[in-house]
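Next comes just one chain, in C-alpha cells: the form predicted alone.
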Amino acid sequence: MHALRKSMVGIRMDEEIPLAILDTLRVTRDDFEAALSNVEPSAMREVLVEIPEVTWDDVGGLEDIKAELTEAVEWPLKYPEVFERLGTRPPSGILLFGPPGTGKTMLAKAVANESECNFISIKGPELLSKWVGESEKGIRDIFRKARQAAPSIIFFDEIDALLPRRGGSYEGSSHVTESVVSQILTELDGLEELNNVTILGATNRPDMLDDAMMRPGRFDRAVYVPPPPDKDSRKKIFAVYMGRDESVLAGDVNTGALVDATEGYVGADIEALIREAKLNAMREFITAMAKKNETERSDALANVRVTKKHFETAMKNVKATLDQEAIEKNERLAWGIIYHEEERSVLEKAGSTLTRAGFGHQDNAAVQEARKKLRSATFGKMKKNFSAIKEQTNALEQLLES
C-alpha cells in the first residue's frame, strides 16, 4: 500500500491508468520500512511496554557503565554486519549489580530508549504461581514472545527473587523456583538460539543468584552500579534533576556546596533531597496562601522559589542511606564476579589489613594516615591500581608489625 500511494500522486482515480505507471511499481525495502512502524507486532499485545522516555542524558554520571551497555545492546543492533563479518555473536545477557538506588533500573529503561527496540519488563516474583506447570509456561511466552518480535530486551527487575541458588528449598516446598531456574537456563543456551534477545538483569542481591547462570553463554557480562557517586558524578545528578527547574531556585541556592554536602549519597538520595526541598517551598507557600482567593494564589505563584533555607531543611530529613560500612559490604560481593583470583587475592589482603589497622591502633597518626590511603585505593574505584594497592597494603603491615 506504501508503494502504490507513492506511484499514484497526481493520477486521478476516475481515468485509466497508464501501463507506464503500472509497470514501475516495486515494492521496496524503504515501503517495508514505513510499514513496520505503523504496524504493531500482534505477539507483543499481550505484553508490550511502551518504550521508556528515559535517556542517556537523563543519567547523572555513570560514563563507563553507559559506554559498556551501549556496546553490549546498542552495537549488535545497528552494526550487526560487523559482528558477521569478525564472526561473532554479542552478549546474550547483561547483569546489573549494586546497592539500591545506585540507578540499575534507569540504565536498564535509558538503554531501551536508546536501543529502540520492543522491551518487556518483568518484575521478579510476579511470575511465580502456586499452580505446578504455571510459572515455567509464563517464562516460555515469555521467550517465544520475544524471539519472534525481535529485536527485544527483556528486562528481569529483581531477578534474584526468581533465580536464587537450587538446592535450598526446605523439604515438602514445590521446588517452584528451581523449576523456574531450570527453565531460563534452558531458553538462555538450549538448543532453540536467542536472536536479536538481549536479557538484562537487576538485582542488589549477586550472593543469591544459582551459579549457572554467571557463565558465560548465558549472563555474559556482570556490570557493578557502584555507589556512592564521586563530585563530579553527583554535580552531573544535581544538573538531572534541577537542570529543568532553574527558574524556580532562589539566588542564594548554590550547586556546588550542595554538592559538596552530599558525599556519600547516592542518585536516589539526591532525587529525594531535591523533591524535600521542593516540598518545604510548597508547604510555605500554601500555608502563606491559604486564606488568599485563587486569583491572589494564581498571581503568586510565579514568584515561588527554593531558597537555600529549604535545601538546609532537607539535608536534616534526607540521609544517606548507605554507610562506609554497607558499600565495602557490597563492594566485596562485586570483587568475586568482577575480578580475578588474582585481582580478588590483592583485594582480600588489602581489607583483611584495614580490619587489623582498625583495633588498637586508633592513637597512631602514621597508621590511621596509611589506612586511609588503603581503603581510598581499594574501595570506591572500580579502575583499581592493583600494584599500589599491594605496595600501600605492605607499608600498612610493616607499620603494625613496627
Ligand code: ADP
The other form holds:
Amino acid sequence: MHALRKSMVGIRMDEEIPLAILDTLRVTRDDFEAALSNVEPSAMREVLVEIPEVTWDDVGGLEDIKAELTEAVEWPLKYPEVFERLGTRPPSGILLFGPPGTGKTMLAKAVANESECNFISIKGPELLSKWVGESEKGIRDIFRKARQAAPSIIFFDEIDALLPRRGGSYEGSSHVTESVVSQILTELDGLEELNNVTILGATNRPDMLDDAMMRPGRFDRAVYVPPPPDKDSRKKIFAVYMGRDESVLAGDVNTGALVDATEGYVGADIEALIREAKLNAMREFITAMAKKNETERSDALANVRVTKKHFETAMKNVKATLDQEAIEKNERLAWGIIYHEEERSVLEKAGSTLTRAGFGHQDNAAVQEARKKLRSATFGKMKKNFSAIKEQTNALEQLLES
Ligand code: ADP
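Can you switch from the form predicted alone and show the form predicted in complex with ligand ADP instead?
Next comes the full complex, this chain leading.
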C-alpha cells in the first residue's frame, strides 16, 4: 500500500493507468520500513500490552525497592552476558507484597517503563471470571503474548486469587485453581531459558499463596512494600503530587507540617489528601466564578491557590486507611516470607509478649514504657535489630512476671 500510494501521485483515478507507471511499481525497503512503523504485532494490538508512563520519579520514596527491581528486571535484559559468565540466573518471578495502596502496581509499571519493557497487566480475579472454565487457556494466551512482545513483564495483580493455598478458604473453586496453578507452573518452567519475560506478582495476602509458588524457579524473590511510608518517603510522595505545580499553593501551606501530620498514611492516602484539598479549592473557585464574565474568570484562574484551610478540611475527610492494628497485622503476615526461622521466632515471641502486655497493665507505667519500646522495635522499622528485640522482649516478660 505504501509503494502504491507513492506511485499514485499525479495519477487520475478515472483514467487507465499507463503501463510505464505500472512497470515501475516496486516494493522497496523504504516501504517496508514505513509499514513497520504503522503495523504493530497483533499481540500489541490487544488492550493488554502497553509501555506504562509511570517512571521512578513518579514513585515517592521506596528507594531500596526500586534498586531491587532494577537488579531483578533491568539487569538481566541489559547484561545477560554477566549472568552467563557468572553462571547464575535472574529470579524467575518477583512477588511484591504489602498492604493496599502502598505503590505495588505503580512500582511494577515503573520498572517496565524504565527497562523499556512491554507490560501486560492481569488482575487475578478478573482472569478467573473472564475465562470461566478455561482459565488455563487464558494463562497460555497471556504467556504467548508476553513472548511475542518480549522483552516484557507480566504483572499479576491480586495473584493470591490465582494461586491460593491448596485446601485453604478458596476451596470452593479449588478444581479451577488447581489447573490454573499447574498451568502457571508449566509456563514458568518454560520461561526459564528466556531472560526477557519477567513475571511480577502483587498481593496483599502473602499468607494466602500456595507454598509451591515460592520455590526456586518460580516466585523466587519476594519484595516487601512496607506500610506506612516513613517521614522521608512521605516527603517524597508529597513532592510527587505537589511539586509539579507549586505555584498553585498558597504561601500559608506548610508541606513540612503536612508531612508530620500524615503519619500512618500510605501513598494512596497522601495522593487522595492532595486531590481532596485541590478539589476544595476548585469548589470555592467555581462557585465564586459563576457570575463573572470570561475575562474576569481567566484573570482569577491565574491566581487560584490551594490554601492551608483547604488542606485542613481535606485532613478531616481523608484519613489513613490503615490503623496501627492493621499495620501490625500486615507485618505479621509478611514475616513468614521475609525472615528465616530464627528471626521469625524472635519476632513471634515479641508479638505474643506484646499481646500479653496489652491486657490489664494500663496503669503500670513501666510495662507501658517497655511495651512501647518493644513495639516500635518489632514493627516500626524495616531493618530490624533482632538482638535488641530479644532483649526487650525478655525485659518486658520480666516486668509482666513481677
Ligand atoms: P497497590 O498496588 O500497592 O495497592 P497502587 O500502586 O495501586 O497500590 O497505588 C495506588 C495509588 O496510590 C497509586 O495510583 C498512586 O497514585 C498512589 N501511591 C501509592 N504509593 C505511592 C508512592 N510511593 N508514590 C506516589 N504515589 C503513590
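Note that the structure is a prediction, hence the values are computed from the model and not measured. Positions refer to the first chain, counted from 1. Heads up, when I say rigid core I mean the largest set of C-alphas that superpose within 1.5 Å between the two forms.
With a threshold of 2 Å on the C-alpha, tell me if Glu391 counts as moved between the two forms once the core is superposed. Not so; Glu391 is displaced by less than 2 Å.
Rigid core fit then Glu342 CA moved by 2 Å or more between the two forms: Result for Glu342: no, shift under 2 Å.
Thr28 C-alpha relocation of at least 2 Å between the two forms, rigid core basis: Yes, the C-alpha position differs by at least 2 Å between the two forms.
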